[in-house]
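As structure tokens, one chain now follows by itself in the form predicted alone.
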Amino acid sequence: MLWDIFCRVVDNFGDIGVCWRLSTDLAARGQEVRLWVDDASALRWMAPGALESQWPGVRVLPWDQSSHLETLAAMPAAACWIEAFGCDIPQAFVAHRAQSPVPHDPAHAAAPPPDLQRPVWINLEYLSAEPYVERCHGLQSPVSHGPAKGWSKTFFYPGFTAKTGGLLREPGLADQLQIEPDATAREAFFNALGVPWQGEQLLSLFCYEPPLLPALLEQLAASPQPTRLLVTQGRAAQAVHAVLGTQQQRGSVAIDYLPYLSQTDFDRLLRACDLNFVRGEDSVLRALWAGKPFVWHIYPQQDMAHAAKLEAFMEQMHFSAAVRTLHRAWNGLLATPVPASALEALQPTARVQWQSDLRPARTRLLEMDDLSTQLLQFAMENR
């Protein structure tokens, strides 16, 4: 089948980073996808040669162009279409296709009906562990208005359990998640990042502007544990620079910048590192399949919606109390000053404890139909 994605970037690392990971798997699977875009710039570096279409199965549109009627009428039109994160599908795409005739085989008598000219649409919501999101999964919402009054389109969340959506997962993630990385392998591939490790432990860090960072790197500097604290590009580098300066080390702490990393080395980053800081869905999820144990920096909202949102979480994940104190304070959501109990989930005894109770919730996951295989089998069904 051919797919219609469309996504409109708030945050360039989140929004298109899970669109594009769509994307590739189910072009991986046999479907054709456009992907229709309105900022692709992160994905130079994030999927390269996406741009050129290099990817098989993928082709990479700006979302301008999805209202040129002439570029339109040259393309075929999509069995499914997918409005990614509450974005809204162009309304002369949408009305290109609702006032199209649907070209049939004349060798048949009669004409397609004409619920054939609709295509299966989708509106892919935010990932959350919240109640409500076994409550809303696959309900319609009928179209009221537009071009395309009388269709519906239909809710799909990705979740973490059977009554949702699933989660993104590639074919064959869980057997690849068997073979651990060697310390040979460690070493190869933070040789070609240019770190120069050298044995400690290893911390990746990719977040906003925690309130904890500052007590986390005083921590890791009078720790006698040597650790190379591994910085993205971005929001992270500029939060460890406001505390840091330009100091690269600090007591016990060596900080390497890491270049801005590929979809393929950010998860290897992740399996190879002893501890992830994460932010925003895509990254959690991989941080999660890693199997490594991960503090998650939720995206913030005004209306502390995320709040909720990280609890239920930490609820599916069945973290410990310490675990759960850690992510209040590094999210911000403990009253200052912050206690000192809320960094000692990070010693490296607790880690191992806390690596130990997230295999079975990640083990249970990986047992689930992830969110392709049901988008497939939804679209299969209803096309």
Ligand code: TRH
Second form
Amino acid sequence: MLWDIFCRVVDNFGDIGVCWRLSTDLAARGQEVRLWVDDASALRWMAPGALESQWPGVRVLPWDQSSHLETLAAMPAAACWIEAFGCDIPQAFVAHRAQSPVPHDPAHAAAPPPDLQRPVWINLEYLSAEPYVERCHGLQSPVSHGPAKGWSKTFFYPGFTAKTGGLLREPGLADQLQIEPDATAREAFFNALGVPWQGEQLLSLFCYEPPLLPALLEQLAASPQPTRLLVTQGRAAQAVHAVLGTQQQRGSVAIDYLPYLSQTDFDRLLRACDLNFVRGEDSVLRALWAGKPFVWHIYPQQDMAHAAKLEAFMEQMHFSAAVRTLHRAWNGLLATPVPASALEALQPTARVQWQSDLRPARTRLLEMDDLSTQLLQFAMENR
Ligand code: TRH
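Okay, that one was the form predicted alone. Can I see the form predicted together with the named molecule too?
Following is the full complex, with the preceding chain placed first.
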């Protein structure tokens, strides 16, 4: 089938990061995807070749072109539309579809769908472990005005239980995760990145501006155990700079500032480190798949909605009390002054238990139907 996926970049990298993963995931299953995005710039480093159409099955297109009638007239109509994270599909695009007879396209369907005019229209929501997700997943929303009046959209909620839309997990990932990167593989990976790893414990840092960052850096500096902290580009690097200036070694901790990595290398990084600090909704999932202890800096919202979202996630993951305290502190959700014990879960000895505590939830989630499987099934049943 042919899919149109619409993505508006609000801020940061998660919107395009998730839409790109979804697009390539569907393409890996034999689907064809047009990804309409208003700011594709992050794809230059996240997915080299994406903008040059070098990824089979995925075409990245500028958002504005989805309102050009001549462009649309020259394109086959898609079987499915996905509007990601509540972005509205441009009216002109909807009107074009509603008003033009859709010819049967032999390249994209074995048989003509029962209603050629109407696509399967999906509103893909943000990821959350909160209970409302089960209630709202799959709800229909009739279109009450405009050119598509009378059609309906379906809300698709990714999530952590069987009654939700599931999680993004590309084909073959579960098998790949069986093979743990050994020291040689890690060395080769870090060599290629120019990181002079000499066996120290490895921590990756992808975050916004966590209030506990200075305390973390102090703890690592004072620890008898040498640490290499791999700091990702952008806000994480700026946050570390704000504490350490240009210093790249403080006590026991050596700092490496990474370049922007492709998503593939970003995922490798999470697999190769002993502990990962991640943020937002895409990297937290990748950290979960990586199977190492991770600390989530959740995307902060004005109305503090992120606090309940974080609690629901921790409940779903069966985090220990110490790991929950650490998360609340890392996210600035504890009253200050934060007790020094908040960082206790980070001790290497505590992390062994933490890693094994993560296993049951991760195993269950790896066995659940993933998001693309569910989207495909829904689209097949409703086209
Ligand atoms: O960048 P984010 O903070 O994005 C956020 C969240 O998605 C949040 O939920 C959303 O509401 C907000 O944007 C608008 O974090 P996230 O979701 O982890 O996305 C980061 C993406 O960037 C992810 O796909 C991994 C990718 N990445 C790389 O590929 N290479 C890199 O070097 C880095 C640092 C990130």
